[in-house]
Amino acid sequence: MSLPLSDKQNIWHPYTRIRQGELNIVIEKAEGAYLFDSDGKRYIDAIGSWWVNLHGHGHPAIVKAIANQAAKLDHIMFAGFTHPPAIKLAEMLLEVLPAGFSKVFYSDNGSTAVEIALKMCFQYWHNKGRMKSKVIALENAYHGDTFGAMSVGGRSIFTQAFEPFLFDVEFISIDDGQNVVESFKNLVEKGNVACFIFEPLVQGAAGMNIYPAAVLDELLSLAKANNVLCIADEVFTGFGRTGKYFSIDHLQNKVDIICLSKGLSGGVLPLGATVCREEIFQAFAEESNLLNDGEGLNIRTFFHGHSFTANPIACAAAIASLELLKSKECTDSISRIEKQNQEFVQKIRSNSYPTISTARCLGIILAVEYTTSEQTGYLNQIRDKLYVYFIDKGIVLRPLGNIVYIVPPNCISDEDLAFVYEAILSFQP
């Protein structure tokens, strides 16, 4: 049986329609910005394959790192045990947050790092013997696949089956102007709310929607003066997507916790990270006026663990990244893709191009929408035949409906970008 017929009845993939007839493609190696399937085509991976990876596929220095820590030590668990992969991880991590930081938290992906995030803050206010448990999240987000995560994203298609085991959430636009802020004072001023999660400045499945850091401030400045604790996932704009290493560095007020994971491994191995402020750390670790369950016990501990937690392969090729992420030839790749972006995007608007309604970008984040009769969104019917012309170019995108974005690995060439830029010029629907 072939890869592509034994792979079509072996394995459910994620986010795809169970349709009969259609197979995968087969990718048998990966190189740079390029992927080559087992016909020896080769596509350029315009989108990171998936918004993880940072520096390109195969990167020396960071295959170096995880052979020598796989020789090392392979995994332990990280429950009264600890190793130095996860130690210096740490310490780099805390180096290039803003400062405020104090702990870090690991875990495997994004939803499960803004599940403990989420955790943090109920469990700090039940800590502090104060009942809040409403959350303030934006229209439209997206946040993760675990009901935690999906409770403080949009409903959607990807949420309708479940609703009715969500809990529930404010929902406040960030498209609505000054309303959003009169919203969102009215909402916190009422006492009981826990925290207010947010994608900051680019909400990424919403189709790459990018909005404005002064508002963001204002909300952040009002949660603030009302005791309400932020959380800025930062799953997938973190690691120099949007020109900083990370998107709270645009902003002028301090969030409470942040959420990694995708470019956090460079991309490599799943790993996640939700890192906090002292206060909160200082909440589940006070040994005065303990609150006990009836019969004198501690349950300020938080529990909540990995098998994986901590991987020190992971946490290894983590710090390679890092490290690369750090280099002058990165943080000029960055700008040399974002000063690129942004005269496309010029393009675009200073042009008549019929096929397209509009461009943005932000940093190393670019996406353009096609005009169509059908409503903007993710289930707008010209998705499939987009994916099927970038895939015959040998480009690989994932468009969110009528919207195509990219989101390249840093080390993508100019005349990769110019490619990928006449191909979104070229369709005709």
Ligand SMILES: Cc1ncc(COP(=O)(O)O)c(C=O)c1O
Given for the second form:
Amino acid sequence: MSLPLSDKQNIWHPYTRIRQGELNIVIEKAEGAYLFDSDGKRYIDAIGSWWVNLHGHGHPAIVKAIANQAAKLDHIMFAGFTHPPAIKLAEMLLEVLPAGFSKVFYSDNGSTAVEIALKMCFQYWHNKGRMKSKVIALENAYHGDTFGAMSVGGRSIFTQAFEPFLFDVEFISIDDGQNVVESFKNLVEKGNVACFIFEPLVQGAAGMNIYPAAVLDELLSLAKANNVLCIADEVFTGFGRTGKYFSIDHLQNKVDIICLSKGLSGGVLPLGATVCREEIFQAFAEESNLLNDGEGLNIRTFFHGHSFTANPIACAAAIASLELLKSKECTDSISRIEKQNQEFVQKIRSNSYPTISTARCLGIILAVEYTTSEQTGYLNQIRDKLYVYFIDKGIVLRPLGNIVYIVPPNCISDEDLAFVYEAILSFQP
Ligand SMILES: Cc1ncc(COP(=O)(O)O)c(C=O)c1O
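Moving from the form predicted on its own to the form predicted in complex with this ligand:
Okay, now the whole complex, with that chain kicking things off.
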């Protein structure tokens, strides 16, 4: 049986409609910004394999780090044991993150990084003897697919089947100008809000919705004044995507917890991290006057962990990736892509193409919305046509309805970027 047919027969793919006769493309090789299918066709990986890949596929420094680590220590449970790559990576993360963060809790994907952040907040208040159960999140947010992460995500077709099982969340619209500040103020003043979670500056799955730092800063200062913990979900925006190491680097105010994954390992191996301030960690530390539960565990303990927490090989990849991210070559590449994105957006705005209604960018993220008579967004019918059009041209893009976006690996060449821009402009519905 051919590979695509065997795939069809035996495998259930994520976020994929199950349709008669439709086969997945078999990718056999990847190098730099390119993917190669089993017929040898080359594709530009213009979305960095679902927003994960930072430095291109098969980067020699990351490949070497993985091989060396695999030969030395493949895996060890992370309770009662630790290992050099996890220790070094935590030191490096705390060094590049804004001041104030203090403890790294590892996991293995973005949804779990978010789940952990939420549980940390709920148990923080529980350990302090305060019952705070409300969460504030942004409309149209996406934080992952586990139940906690879905609960704090905007209600949509993604979550429809699970709605009875999701906990109650107060949603505010970040695009609501000053009104959002007023709504937020009313909510936090009630005193029962445990935390506020948000994708800082770019709501990825919402269609690369880019919003100003100033509004978020106002919300953060209100949160602080009202004892609400703030969680920045930088699973997508982290590691240079917005032009700075982290999206929160654009802000004046500090957050309490940051969630990281995707680019953390350079996009090569599954790894997540939830990093918090010392005050949060201290609420989980044992107090001598607290009783144990009889099994040697303390009621303040954070009961959360995964079999592959802090996998040493993934940590080694992340160390190599962070070293690359700090290099001049990489920062120059990010600025190069950022500048070309800005010029492309400018070109669209000044030429007013009839097929394109709007374009925006931040850092290496660029989004273009195609004109449509239907409702805009994820379910827009133009999506399939766009997808096939770009695949035929040898470009992997995954449109969100009528919105196409690029999040390329930092190594993408100027020629390939120009080719992608041209393809975006040439599409005819
Ligand atoms: C902002 C954000 N948070 C969380 C997630 C979930 O990450 P994962 O797919 O690794 O579970 C995503 C995935 O796209 C994301 O964009």
